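Heads up, the chain below is alone and in the form predicted on its own; it's given as structure tokens.
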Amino acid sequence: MFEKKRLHPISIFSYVAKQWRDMLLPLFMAVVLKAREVSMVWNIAVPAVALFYTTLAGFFTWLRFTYQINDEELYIEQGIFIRQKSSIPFERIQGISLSIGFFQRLAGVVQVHIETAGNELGKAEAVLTAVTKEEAEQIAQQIRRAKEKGGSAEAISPISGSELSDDIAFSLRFRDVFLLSATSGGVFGALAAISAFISQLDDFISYDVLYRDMQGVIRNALDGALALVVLFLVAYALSVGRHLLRYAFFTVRNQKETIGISRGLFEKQLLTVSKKRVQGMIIKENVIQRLLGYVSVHMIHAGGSLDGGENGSIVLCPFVKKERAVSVIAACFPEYCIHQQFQPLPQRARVRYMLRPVYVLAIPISPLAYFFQPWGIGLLLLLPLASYLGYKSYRMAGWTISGEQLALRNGMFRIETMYTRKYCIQSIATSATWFQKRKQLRTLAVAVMPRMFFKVTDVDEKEAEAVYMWVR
């Protein structure tokens, strides 16, 4: 049995850094952008008070946080003013992952994330921000012994990187990180973030002057194009940096009962995924990746998102050639068979797929086309494009059953193909609107996780019923 312990004191600095990261933008807006309206004393006092407060809060947060492990549970006490006591029974623990950030690396400690079945998807039940590697391994061993004693079949594997085998199933090359940054939509996300940030600078930037300057720039088409290229390069650099931080040194190790994943440039993350907790596989491909023949592979994990990504899924291959993805899945999960041939939707569903995006797009476009004539009329050209995308979505959608495996595929801009085993399906439902009933069509929805549904719209009603009966 462990005695009551505190985290390593480096967690104080980790806490302060996290608080400053969250406060950086508000402080920048309050101090720098308002510098013309308040005194310099105020501009110095605000950051000083913020630093003093976060340091004091970090110290007392560390002082008041204790954890203890006994034979059956992890017990945590925390809270500065309101004392919170929580116990996590070992039978509820679904997985443990490690991460090593900048401060943890300085002190030679690790951060432990403990996932349970009851916590919110994508959020750890408990986080020990700074414990030694030996303590982390002792916690894993204690949990493993307790689960084995209770007859649990769940695997809580050794979590130290040194105990991982050399059976590398996949590793992400640096050049693929750059391609991933350019094709994942991260550039557009960075552009949106830059635009949102600039929009907050209205008190600092004189837009009247900027507008006049931009008129001069726009008159020179070459300068305007150069400005766009620079903006794109800045967004691309931000996207590359974000993906490097997240996916640098991304390596997947295939072990007997677990999948070991390590990644990260400055903050190294190690996580172990029990294969028994994997409920299915999802292959995602957006428009650009599909043209290049690349996809991303995600595991549907019953223990939530151990890697901090999308709820209920863990990235197995963030960017990989489609043929390579098939071999990686076959090596790690041989029970899954990746199909290329799907049962297509009936022809009577084609018009519905082609008209559905037109309906959605026509609502905002119609008033714009009316009020901004004659140039607004050009927006109507988007309608046949939307109809064509709907047709492509119709061609891609489908389902297939092979042995004990069900696969569903749908999507328009991003095609998602879900593979799951029959025993992993928690529920299945078919539904039909009045218009679908007229066409003898159904919507097929399958759940393999709580609040995680995959559906295909406008399946032939007899085929949907056949899938429904197959699952039952």
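Basically, rigid core = biggest C-alpha set you can superpose within 1.5 Å across the two forms. Owing to the predicted nature of the structure, the values given are computational and were not obtained by experimental measurement. Positions refer to the first chain, counted from 1. Compared with the form predicted together with the partner chain:
- T400 shows a C-alpha shift below 2 Å between the two forms [criterion: core-superposed Cα displacement of 2 Å].
- When two forms of a protein are overlaid on their rigid core, residues whose CA moves 2 Å or more are considered shifted, and R92 is one of them between the two forms.
- In the core-superposed comparison between the two forms, the C-alpha atom of A445 has shifted by less than 2 angstroms.
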Contents of the next structure:
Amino acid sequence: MFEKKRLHPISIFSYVAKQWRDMLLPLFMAVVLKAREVSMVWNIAVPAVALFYTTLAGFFTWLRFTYQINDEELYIEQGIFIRQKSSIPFERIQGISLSIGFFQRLAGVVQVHIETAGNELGKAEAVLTAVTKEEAEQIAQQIRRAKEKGGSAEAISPISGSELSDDIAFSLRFRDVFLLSATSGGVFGALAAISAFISQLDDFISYDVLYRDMQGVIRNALDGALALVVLFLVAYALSVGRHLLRYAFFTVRNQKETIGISRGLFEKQLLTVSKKRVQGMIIKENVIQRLLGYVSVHMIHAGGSLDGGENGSIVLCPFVKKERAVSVIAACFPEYCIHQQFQPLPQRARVRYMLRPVYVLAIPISPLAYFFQPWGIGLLLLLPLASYLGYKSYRMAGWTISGEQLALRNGMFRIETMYTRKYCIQSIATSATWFQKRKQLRTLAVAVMPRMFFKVTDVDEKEAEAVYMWVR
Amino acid sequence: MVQLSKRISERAVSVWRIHAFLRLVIFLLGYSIVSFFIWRFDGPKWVVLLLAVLFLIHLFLSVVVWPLWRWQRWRYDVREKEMEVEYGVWTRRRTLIPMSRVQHVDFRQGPLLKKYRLASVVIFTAATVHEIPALDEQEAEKLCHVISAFVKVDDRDV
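Would you mind giving the form predicted together with the partner chain, to go alongside the form predicted on its own above?
Below: every chain and molecule of the assembly, starting with the one above.
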């Protein structure tokens, strides 16, 4: 009755394309850098063999991958040499996300990520690379049915729920996408990538010729500055483009038991997060965003990162005015109370905060200052600056308890505030080094998710104990 | 805060001393290689002497003193609603794990611990792993049962 089905053959292409993307750089190195002159073996045979091999592998991977949608479970068989059979009961599926990439769009199919409880972080339990929309809908329905039967009426359906328009909690405007990429530091990332690429090219662009040509081009400092500006503009355009692709049409839908997020320009992604699995909220703001009054909001999510971002967290609002963030969270997660009244750290912690970045910076700076005597001394000016940043960070750090909620805040360049509920806290620790003890200070650390610890350094001893006792 | 009541087994000190000693053998190799090269290439003799002194201090601290301090600082307590552990020589740390958050408990025993009739108890939550090292064998076993009896299913659990 239940037939074994194969994915849409377009998944062969998507597999091959992915393999090629991963192989491009090593292949490029092997082919271009190894042989200076064109040779049959390197320039034609190696890529041909690689192409042949991946196509073959793609074909057999597709051929040997079958799935079966039963009443109770999703049954998958895969593997070319080592057969892997997995059955995933619908009842245990915690989240499902759909995405439509380039190849999926060509064939009019979708990719389905399925995530279950109790598996490794950040790794979707099963991925169906290319199935029809009807089948994705069928899977979603089966999950819903299984959940209803099991007593928990958790609706997990990324498709049928998305037609409603009155439940939109947040959507990102195009203008904000530009602001986001301008302020997120992505520009610098792109700059770094470009310069890394250029330095990679060093090897096979003949230096001398280029140098002679460049001398013509960059005659004076003005041209040099122009070149820098152009480089920056290119980096900026790349960064905006990347953010645009990723965050265009970013829409958050607030449904009864779930949060639905859809986004993407070419590569559409739909994901559904069960509210029950959200363990807390993180609000992040970097220096520039802080000046403009913008923040980004992340949900701490038990289970994989469905959106392909950092482990254990899912972006709820990538870029939003602070006041708006508060109302979005209030609408989606009324149990969280976002506020600004934080219990500051005691005065005696201030000097420790101001000195800590100085120690860290002094280690690399002092030898530099010593060896490059006259001008190197100028580097020492960085130390008061670091100290000032430490002071700012002291002013920002704090904690607060309101009802069942604990909030911790810290950070220097990027301030992070974490809000969590008492029952989401897996463990709490207070610690003190000998120096801290002498000043009656403690470090407070809370674990909510694996590899997600939030801590505030130098909390007053009595206060830290109060928080510790509160968890009990 | 009041200090916790229960201590780990006194035999832990001996086990830790053996461990530290074994680790030191590897360090000794490193010390000797460096000294040999300094000797061979006519480096300053006082550096070799300094290394030897350093090694002796290292030996004294890590084998004689540190295990003892570590044992003195290790405390734990298991109650119906929560468990706590407290440890650390330089950084003193005290951790509270609500019982409802505990997912499972492990009983662990390596060859050295077995010889000394010791075992460790490892406690897992959804986010963290905590180990109570070197308990008396029987006590560790009892503790495992006590903890798993206290752990109740919480419907808000993830």
